[in-house]
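Just the one chain here, laid out as C-alpha cells, in the form predicted on its own.
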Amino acid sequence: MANTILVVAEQHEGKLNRVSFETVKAAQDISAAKGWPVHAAVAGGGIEQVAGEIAAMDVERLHAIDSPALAAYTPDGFAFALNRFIADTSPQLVLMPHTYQVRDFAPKLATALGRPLISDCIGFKTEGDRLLFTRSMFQGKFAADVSFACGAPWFATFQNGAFRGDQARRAASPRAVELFSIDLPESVIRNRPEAPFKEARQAVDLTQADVIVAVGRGIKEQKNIDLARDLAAALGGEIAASRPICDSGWLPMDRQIGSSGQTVAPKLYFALGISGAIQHVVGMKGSRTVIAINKDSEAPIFEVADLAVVGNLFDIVPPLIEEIKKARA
C-alpha cells in the first residue's frame, strides 16, 4: 500500500468518536491534493461493527485490527497492534484525531517505528511535492508549517474541528471490513485498566456536543450561570466557560474551553459574556455556526462570530429561552 494514506479511526467502549470523520475529512482532501488512496482502520476487540460505521465513508479499504487484548483500552496494546498492522501495509501518511487517546499511545507508536509525529494540525498545504502541515504556535498567536525529512511512514493528527465531519464524501455502496488478526502476548501489555472513578461519571466530553452556552466573566456572579444552563437546556446542549470561570470554580474544569481546557467544534456555540481572548478562541474557532452576545461591541469574539449581537445578555437571553421553548413545543 505504497503512497496511502491511513485513517486510524478511534472508538471508545463500541462507539465510534465522531472526530474521525473530520480526519477521514482530512484524508480525502490530501488524497485529493496528492493523488494517494484512503484507507481506514478501527482498533479494538470484536469491533468488525464499530468498523462498520466508517464502511459508508469514501475510502478504498477499511480494516478492523482486531484481538481480545484491544477490547480495553491500553496505550501498550494499541502501540503494539498498529505497529503490526502499518509494518504490514506500509502506509506513506498516517492520520489521526488529536483525542486524549491519540495524544496517549501515537508517540509510543512513532517513536517505536523511529518516526516523528506533527501533533495537533490545524491545515496542510503542498508546496511542489511536499506536503506540509499547519500547526498553531503560541496560543494561536502564530501558525507553523512543519514538513516531514524522513522517510515513510509520516505520523500526524488533526485538531478537533480543523475539518468538517459532514462534508467527508460518502461511498456509492459501503465498504466490506477486512479483518485483520493479531496475536498480543502478554508481556506486552504492562498496565491494566481499571474500572473509571466514580467521580469521572461526571466528567464531559464537551468535543461530542453538538450545542454549547458558553460564558465568560459578563455572567457577573455565579448564581446566575442558572440563565445559561437554561438557554442550553432548551437547545439541547452543554454548558460550558472561559478560563476565569473555571479557576473561580464556579463551573468544573472539565467545562473550560480554550487552550488550557477543552478544543470543540459543535453545530452552534453561544459565547455569553465572553471577551474573547486568543486563549479562548484557539478552543473554538471550528465551531460551525457562532453566536456572541456581548455589551461591548469591540470585544474580540465578535472577529469569529457569524452572528454578533451588541447588548446586555440578562436582557437578550431570558425572551431568547423563551421563544426557543415556543418553537420547541
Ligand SMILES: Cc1cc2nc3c(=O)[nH]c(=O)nc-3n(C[C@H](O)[C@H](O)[C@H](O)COP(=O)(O)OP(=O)(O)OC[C@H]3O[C@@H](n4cnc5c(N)ncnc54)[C@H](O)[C@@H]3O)c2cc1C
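Everything quoted here is computed from the prediction, not taken from an experiment. Rigid core here is just the name for the largest C-alpha set that superposes within 1.5 Å across the two forms. Numbering follows the first chain given and starts at 1. First, how it differs from the form predicted in complex with the ligand.
- The Cα position of residue 305 differs by 2 Å or more between the two forms after fitting on the rigid core.
- The two forms, fitted on the rigid core, differ between the two forms by less than 2 Å at the CA of residue 125.
- Residue 34 shows a C-alpha shift below 2 Å between the two forms [criterion: core-superposed Cα displacement of 2 Å].
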The other form holds:
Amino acid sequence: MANTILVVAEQHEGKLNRVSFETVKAAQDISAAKGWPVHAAVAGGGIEQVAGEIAAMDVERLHAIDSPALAAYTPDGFAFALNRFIADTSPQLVLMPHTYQVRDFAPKLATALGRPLISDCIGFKTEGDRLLFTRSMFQGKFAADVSFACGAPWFATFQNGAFRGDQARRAASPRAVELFSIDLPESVIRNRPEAPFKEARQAVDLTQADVIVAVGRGIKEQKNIDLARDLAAALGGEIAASRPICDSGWLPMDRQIGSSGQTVAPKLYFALGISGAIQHVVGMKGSRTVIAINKDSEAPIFEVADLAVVGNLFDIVPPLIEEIKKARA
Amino acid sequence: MKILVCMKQVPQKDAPLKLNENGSWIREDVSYEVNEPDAYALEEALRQKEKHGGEVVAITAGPARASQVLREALAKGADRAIHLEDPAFVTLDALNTARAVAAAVKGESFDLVFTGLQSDDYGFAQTGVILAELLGWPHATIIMHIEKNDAGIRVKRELEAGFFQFVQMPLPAVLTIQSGINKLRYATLIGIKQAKNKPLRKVTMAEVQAALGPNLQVLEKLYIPQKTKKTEKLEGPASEVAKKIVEKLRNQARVL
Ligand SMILES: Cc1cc2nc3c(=O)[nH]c(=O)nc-3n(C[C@H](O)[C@H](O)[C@H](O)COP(=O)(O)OP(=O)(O)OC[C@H]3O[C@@H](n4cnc5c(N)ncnc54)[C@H](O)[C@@H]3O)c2cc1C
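Can I have the other form now, the form predicted in complex with the ligand, not the form predicted on its own?
Okay, now the whole complex, with that chain kicking things off.
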C-alpha cells in the first residue's frame, strides 16, 4: 500500500479545534515534498458535523472514528480507538497538533505500537529521501532536527502556530465522510472524567486593555512588582504576568497571559523580564506593538518583539517612567 | 501511599547556554537545577504523604551531578532516592528514559508515580505517559489537584483556555504534575542534616541495559534557531534607551 499521511484532527464536544487546520497544512506541505496523499480522521461520539468541517479541506479520505464510548475524552478510549484505526489503515506518518489532549494520549498510543513520537515540532525538512522534523528545545533557545530510526507508523505533533491554518488548501468539493465504527469494550476505559468547567469568573478582563505591562521571572522579587505597576500606571495600562509569577502568588491568576491564562491583543504589550516561552507567546503574539526588555540578547521573546531592548530592566525602567511622565506632562 | 517522584536536573533558567563543538548537545559547563514542574511533583508527593502516610521515593536518571536533585529531595523530606547514574542517560529519548525508570523500580509496589509535565531541556512532555503505558497503569496529565478517596483518586486536570476537569481514577496511577499545583517548601537545616543518612541507591546503565533499545527518534543536530523576524535592537546607557523607548511609544505604539 502506498504511504499516506494521517492527520488526527481534534474536536471538543462537537466543535472542531481550529488548530487542526494547521496540522492539515503541515500534512499538505509534507505531501508536496514526499508525494504521500493526506488522509484525515477525527475521533469522538456523534461527530458528523465536525467531520463535515474537515471535509472542506483538501484531503484524499476522511474518517469519523465514532463510538459512544468516545463522547467524553479519555486517554484509554482514544489510544485504543486510534490504535485500531491505524492498524486498519497503515499510515506512514501520523500528524497531530500538540494540544493538551494530544499530549495526554499520543505518547501512550505510540508506545503501544512500539513507536516514538516526535513531539512539539515547529517544522520539517527533507534531505534527499530523508524526512527530518524540527523541534524546539531548551525552551526555544535551540532547535533540533530529529529523524525516525524505525518503520511506520511515525508519530509527530506540531506546536500551535507552527503552520498557517488559514493557508490549508480547501477541496473543490467536500469529501465524503467514511464512518469507522469501533467496538470499544467498557473495561478499556479506567478514568471517569467529569465535565470541563471554568474557574469562577475572572475579576479582571485583560482583553479590553489597550496597554499591558507584563512581568516575568526577571523581576526577581515580589516587591519589585511595584516597579512594573508604576510603569503600567504611567502608561495608563494594566499589569499582567507570566505563569511563574502567578504560580508564586505574586500576582493573582487572572493576570496570567498565555495558553493557560488570558489571550490578549492590546495596542501595546510591554514585556519585562519574560523569556518568551511558546506557552506565553501564544497569549500575546496578536498584540499590535510588542516592546520587550530582557538582559539576554538571545531571549525568544525578541522574536515577537517590535523593539528588543537588551539590558537590565532595573536600570531601564526607572528613567523610562520619568521620560513617560515628562512626555505626558 | 507509596509515591515515586521522577525528577530531572536541567540547566538553570538563566544559564547562558552554548552549543558543544559538534552541535550534538549543549556545553555541559553550566549551572544546573531541578526541572521546575518536578519540584512541584515532589512537593505534592510530600503533602500527600503528610496527609495519608506512606513513603516518598525520588528517582533521577543522569550523570553524577544529577545526584544534587536527589539530595535536595531527601532534604525536603523524601524517604529514599534512586540514581540511574550515567552520562549516557542524558541522550536517551523519552521511551528509553521511561524504560530505564521502570526497570530500576521493578519489584517495588508504588500507588502513584509523579513526574513533572515536561522538562525544560528536551521538552518531550511524554515520559510520564509512556511510563504509565509500560506499567499498564492509567494516567492523567497536567494535574493541578489530587484528592484520595475510597475508589482511588480524584484529580483536577488543567485544560486549555482556562478550563479544568475532574477525573476519578483507580490506583495505581501515573500523574504528570503542573507547576503551581502547590507552594514549594524550602529544605530546613535539620532536613539537610537528616538527608545524609537516608538511603540513596545507585543503579548503573548495565543494570537496566536489557530493558532499553536503540533510540527510535534520533537527534541529528542542535542549533540556534534562525530568526524569522528582523527585530530592532536597542542597547546602551539606560537614560538614552529610555528616551528611544518613549519615541517608539509615541510614534509606533501611539499610546502617548
Ligand atoms: C502546559 C503548560 C502551560 C503553560 N502555560 C503558561 C501560560 O499560560 N503563561 C505563561 O507565561 N507560561 C506558561 N507556561 C510556562 C512557560 O513554559 C514558561 O516556563 C514561562 O512562561 C516562563 O516565564 P518567564 O518568562 O517569566 O520566566 P523565565 O523563562 O525564567 O524568564 C525570565 C527572563 O527574565 C530575563 N531577566 C532576568 N533578569 C533580568 C533583568 N534584571 N532585566 C531584564 N531581563 C531579565 C531572563 O533573561 C529571562 O529571559 C506553561 C507551561 C506549560 C508546560
